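Just one chain is shown here, as structure tokens, and it is the form predicted alone.
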Amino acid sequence: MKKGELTRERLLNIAETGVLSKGFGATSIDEIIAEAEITKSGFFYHFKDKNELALALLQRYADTEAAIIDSIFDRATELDDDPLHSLLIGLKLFAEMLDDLPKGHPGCMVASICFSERLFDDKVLKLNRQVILDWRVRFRTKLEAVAAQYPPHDEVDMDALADMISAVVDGGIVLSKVLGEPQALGKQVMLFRSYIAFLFAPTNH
């Protein structure tokens, strides 16, 4: 990685830590510059303003999360190609990964932007919405494959059910931080897993 790329990544790392710990509004460009030990012109060489910084942070966060989720659920499919069993295995692996984070989940960039949306332009807000929609599509595809083989025992909107994983993860992050219980997030994912198992439980004939 070239020096300029390393500097850009360092700026993103510093900004991400600040944003996830105290929000965008309380994370100033000046403090990012001070911690990175570069000049203002050095910062603005990489990011023209806070919107561009937010866009880069969000895209990197989305790419990283997508890669992690896809890796986990691809592994689950390798272990069992039955769509229900694979989804349940994937959710368990996901919960275990979250439990292994030594200090708990650092926070959600999507939520951080949502809470400070008045600070950003339409480009940032549209990307934030797209990240959520991408999660919806990713999990709806898996859920539809399950439903095709195991009809649900209750009438359920597949988009809403797919969105539930985002709600569970973001809500679990808040719970774990407020309660000081890093394991709370993994427990919430496992409860979602239990609901999926009951909802699509095979019918005995």
Contents of the next structure:
There are 2 protein chains.
Amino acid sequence: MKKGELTRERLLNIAETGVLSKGFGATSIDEIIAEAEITKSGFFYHFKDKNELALALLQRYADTEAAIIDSIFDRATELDDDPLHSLLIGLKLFAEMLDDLPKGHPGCMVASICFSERLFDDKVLKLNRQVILDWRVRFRTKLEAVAAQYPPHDEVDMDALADMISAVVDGGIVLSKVLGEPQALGKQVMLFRSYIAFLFAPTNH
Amino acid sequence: MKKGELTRERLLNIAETGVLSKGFGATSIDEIIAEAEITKSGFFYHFKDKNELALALLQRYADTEAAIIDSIFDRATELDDDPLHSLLIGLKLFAEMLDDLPKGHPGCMVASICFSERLFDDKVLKLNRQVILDWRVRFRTKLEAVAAQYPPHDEVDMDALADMISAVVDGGIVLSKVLGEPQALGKQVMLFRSYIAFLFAPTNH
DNA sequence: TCAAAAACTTGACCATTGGTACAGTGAATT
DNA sequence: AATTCACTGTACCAATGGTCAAGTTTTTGA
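Would you mind giving the form predicted in complex with the DNA, to go alongside the form predicted alone above?
Let us now look at the entire complex, which starts with that chain.
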């Protein structure tokens, strides 16, 4: 890796910690450059403004979260290849992973941007939307595989159901942060899992 | 009502619109005073700083939201006094109300403060926590009444289940805002309702 | 109706923040 | 050896959140 890329990564790491814990506005460029031991001009050499920083931060965040989710659900499929069981196992592994995070989930970049003060430009907002849509596709696929084998016991909009995991995670993060109870997030995911179990429960006849 | 209180209300109204749509940081005092046609000193006569503004905003928001929820669920109990049916009716009325909001839900003040840039003082954070806990109590009471009559088909933590409505609403607001789909919120509430229906479904034997 | 209190205005000032502009420099790459 | 990369340094700008002191008008209660 080149030297510039290393500095860029360092800046992103520092910025990410700040943004997720305090929000975008509270994370000043002055603060970032002080910690990174670089000058302001150096910072703007890498990111032409805060929009570009947000874009890079969001992209990186989305990629790493997607990788984590994929590895968890791949593992779940290894353990049981039935779509319903694998989904339920995946959700449990996911909840356990969230519970095991020592300081709780660091925060959701999507929600941080959503509630952020400075209005970002279209590029950032579009990417934010895309991240949610990617999660929708990711879970919709799994849900459809489940539904094909286990007909749901309620008429549900599959997109909305797929979105529910995003909603529960984001809502759970708000709960955890506001209540100061890191385990709150994992519990919410387990409740969502409980819903999935009911919705697709095999009919014993 | 005294004149000062009227001005204070006007300031709160303007600030609320700004904060819920753009976040705290993007809602500048200059902007608020311009719209209210008052001077900066006039503003600081009413609120000594942004913390006090946040406090007043959050308190008012929590009070009005609580009143809305209570009136919806009171109405639901009028329609059916069975705890389960009344809860399900209430959730449906709630979802419909959310769908009927012309511009979608204006946003959650709790989440806005949670993700807000400027770090608020302890008073604000404590009140934010209290608002979530009030919702917990409000729904826990209803859920316990349901559980007493209809034993749940899964071992669930009642506090977490009560918190789930907060999580789903906050998460749903994020979804609605990021996707630009105001109906997303109501759909999430309906999915939560679907879960409640499964969880407490009467056993037909 | 009159004095006191409430509800402001005027205006000066300050630190922080995001950002721009531009000239210059040492190290790495080609 | 030339060029590009990855910065530093300095100077500057507007907006924002706030503070302070002093003065003025408006309301209100006795």
